[in-house]
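First comes one chain, alone, set out as structure tokens in the form predicted on its own.
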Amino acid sequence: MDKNKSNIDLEISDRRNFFKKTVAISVTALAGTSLLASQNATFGDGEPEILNHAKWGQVWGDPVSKNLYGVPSPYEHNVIRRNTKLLASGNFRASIAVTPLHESEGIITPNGLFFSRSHGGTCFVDPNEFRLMIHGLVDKPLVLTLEELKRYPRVTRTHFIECPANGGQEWRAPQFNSLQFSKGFMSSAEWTGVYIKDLIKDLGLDLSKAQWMLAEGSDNSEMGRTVPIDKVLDDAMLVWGQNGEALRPEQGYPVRLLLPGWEGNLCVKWLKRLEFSQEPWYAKEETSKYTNLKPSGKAIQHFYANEVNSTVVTPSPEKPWTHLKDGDMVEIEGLAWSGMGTITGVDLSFDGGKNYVKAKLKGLVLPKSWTRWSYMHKYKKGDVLLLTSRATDDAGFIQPTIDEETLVMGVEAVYHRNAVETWEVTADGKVNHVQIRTDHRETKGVNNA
């Protein structure tokens, strides 16, 4: 017994020494790197989490037969879509659930976190009873089942969908001290479906007359929007796949319309028919809704593409810098997107837009898709920063200031707000949503709106 115990003690001692030596060598080798150089790591007798066997490594794991459709780790329970009564009809059926952008990675939003907007609740469609009718100014009207639709040549593209009201509550001043609620009315995914131009090429579309297409949903709101024929014949898609699987019910299962870069409201879900006509339909959602009121009292109607835009993702109110020490190197990261084309650059300001530096675009840079950007920053404890990002696209557009935008639109608008956005980093590392008015260098925050 004593001999065995002695051997065990020796084994533990050797193991501790091994890890201490390994850590020492690693620290020496990496001390010159920018991130580690800012850390004053003291290992002492070693990290208990490294030296001791983890509790989860001493028991059986779940069998592969459990959770045949995978689920997130229980430790990620806070990474969810969220909603608020301020953005609901009262029963959360004509409402929106917004994406946690502060927890997003890359340019793909998981299906379970993709923002959801409905006008009468989530519709559950039996795919065996699904029918898509295509009619109007075509020589050969057609009704398709889901399987018949899937026989057409399919394509897969990565695009964002953004509600035109994304950031719309901020025309006067910020209303939410939250990235999720201020900019989470959007998500990005890989979509699989068919181009409408390929679907209708044999139907005899009368292009001398057909200038508009009506897309109508089968849910209880019978959402209907009309789309100019130029967009239909460009990149409009009927999609049934999202991120490698079937659409979720809240995303329009089994088929929805996708108009890359254009208002999310136009991307009709639970699709049931397409009709071609010489005139637009002037549906409810393009007359009484989804128009923008100008200072003159007149409203802008039929404007579609979401303009060039960007935001800082980290830091944010949900991801502050309160844990950082003076001199730490930290990555400022954000998203940029444009319904007009492809992001070509992002500038970052530390003083609310007075001066800018160039940020670095990261990963894939695709048209009408999210683009990641970042900037490495040496944190100075006690400094107050006003982080503002400004994106440009290959169509030649650049994000305006809030003063430039309100000069044209006033403050009674709701949709298509793409002015630059600012996060205030306080002296202790907390983050607040503020708005910089350049005419008087006035800073408006959530609490002084």
Second form
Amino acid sequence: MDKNKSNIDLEISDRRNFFKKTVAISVTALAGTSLLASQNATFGDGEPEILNHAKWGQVWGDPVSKNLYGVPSPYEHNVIRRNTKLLASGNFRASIAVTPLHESEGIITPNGLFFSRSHGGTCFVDPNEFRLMIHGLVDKPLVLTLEELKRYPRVTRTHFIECPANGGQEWRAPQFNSLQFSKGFMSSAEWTGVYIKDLIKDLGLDLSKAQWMLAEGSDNSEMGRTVPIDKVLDDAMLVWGQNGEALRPEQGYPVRLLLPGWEGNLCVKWLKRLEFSQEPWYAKEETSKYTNLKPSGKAIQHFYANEVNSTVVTPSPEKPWTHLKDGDMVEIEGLAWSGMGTITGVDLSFDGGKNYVKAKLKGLVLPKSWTRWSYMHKYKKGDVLLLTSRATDDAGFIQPTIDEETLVMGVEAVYHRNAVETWEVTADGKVNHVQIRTDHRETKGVNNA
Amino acid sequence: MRKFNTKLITTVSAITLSAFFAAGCVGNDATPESKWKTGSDIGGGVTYIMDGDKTGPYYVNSDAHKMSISNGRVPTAAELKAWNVDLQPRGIGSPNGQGIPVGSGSVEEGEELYDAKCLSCHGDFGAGYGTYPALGNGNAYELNKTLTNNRYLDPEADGPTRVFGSYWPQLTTMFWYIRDAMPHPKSKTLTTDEVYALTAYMLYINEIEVNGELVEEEFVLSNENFLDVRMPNEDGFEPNIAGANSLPGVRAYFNNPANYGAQKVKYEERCMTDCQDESAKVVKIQNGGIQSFTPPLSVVRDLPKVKKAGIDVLEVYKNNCSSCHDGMLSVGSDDWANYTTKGIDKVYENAISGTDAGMPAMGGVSMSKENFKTLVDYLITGKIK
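Structure of the form predicted in complex with the partner chain (previous: the form predicted on its own):
Okay, now the whole complex, with that chain kicking things off.
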């Protein structure tokens, strides 16, 4: 007879006895609570996760010498950026990969999940060959290497960057049953760099003439945009640090422009040149695109700031409430943000925006930054809810209803859509993206001025 | 001439502040931010102006921002010439344009270049192909009228057509963009004359008139007549950004929320009950909406599937080749016969180094040549080895 086997048997039966004993003791200790009784019915002696040794607890883990740059747990492999062919101009080099907001925590996006948008692909700039040229209406034009740029006094700020087309596919109707795709054209980070006003302080900028600054990238599409001098002299930065490390290539390594609160497209990546001028430029991305066509046939150009906005993050179409039991206390959590200023409050509606209650702000409330908000809710199985969040900012703005926004902007504007958005929670806890709006085929008589 | 120095920054913000305080600065009730000193931003919001050692909630080393730091060097004339190549429709105090280079090209030359270097993505006569953008769609002046088509009243109606001819305000944009960004997989490879020719061809396919005359095949575009071209939608944009003193107008525009559908309200007066119009109804996603997500949505926590050695031919094809080859030289099609006559090794070679007719080097993928050949074999034969 196999000696080893009998040893193992013995060990197992010993363990069983041991666990029986422990369970018995705990039951006595807590007897009378119905909670425990119901758990015993489901688990018998208890859950194997607790009753057995964990498989990772009995073997060597990885040595510290593995993954000298850390990577997420392999179990998190579904927490990733995603893309869709429908958001590509032909191919995935003039396209966008969006952030999994439904998995987001706090007000910082990990660098690997930061949304990625380019017009000619992500390029890989050699930092040794990086040069920044500053010229135009200055007495002294300047060329800097990366090392020289980094010698200016550092500034660190937490700001979101949002593509103004965030939500832009849904002017006419909801299309994405997904938080990632309906709001994930944005991310947030702590950025480190230098104020442009510090950089150009001694270059003799001619303020009697200079109204505009061209920021130009060195990528395949030489992406450039025109920035008004007011922003340049206010809080515009050139940044090289993102959440404590160098910018990721997708974010413009080694240096990008950061215009806090303003369109992501204006925050030019892979930067090579700043030029000051009296007259503006008319780059492709400020004429053909990133302009908002109104019902009058005129389009808004130079639409800078992303307006006040918010979304419910938990629950979401991706993370529904199907597992909740009647009476469960659950946190409704969300994000609010404004490129116009600082979030002052968020209200939550359970009936699609008819009536609101005040939600609580959480954590740091910073200018032109993501802000977390929260509301505690007792879940009632079978209830159908229409969850709508609505944010306000210290510039005095409040999110409009869809009808209010489309009355002025029509539905062809593509960019800068910030009306309130709604999740429908169905009787069985599923979450669907819906919109609360008037069908003007029925009501007509619209002011299209 | 006013010179920019640290002292001036303060003056500029002070002026900005006093001028726009009434319109821009809205107080808010007992929020922590109301402690911060704010000014009015040109984009319609607030800015957090420096207040001692703080801006908004952030501390700064205000000494660092007063010191004179001079790093770097002055660029050489040749360096400036190499990089300062942007185009502007107007120069300082002049309607004469800025940076428009000497050169010329005809519509005919442009058409030849277009067919060789652009058609594979942008389609016949710039009609667009797949999700590659259209560069024209018929008569620009007629299409310009569609900009008032707004599917606001009827979601099923015809929308506006925004292409170069009907929408772009300036021709400088086209020249600058083609020269710096196209052809997409091989940008900055066209000569000045070639860019003139292609720009002329863009005018031609959009049926633009120059000095009252329709652009025909013989039309030659050059630095001489460049600024004679006026785009139909030149005045189609607001606010005005042209001219020596346009910023106050821009500021005024964005400080009026009615211009862009924004709402302002005193915080304590915001609507809390009965806020929605009766006519507003729940609109659901139609026909399942857009679901073609890559990779598909999933929130499961498990271990990723171990990938097979080599490449997943179908996956690589879908992500890297399908955007072009679904429509021409498609998987297993007879058209490949015209290519394989020169010998399969030459086909591999062309595909690996890319061709002027629009095949990007290796189709833009990075993998071993052996794997790439497997992919090409699949494309030609339709079979996976």
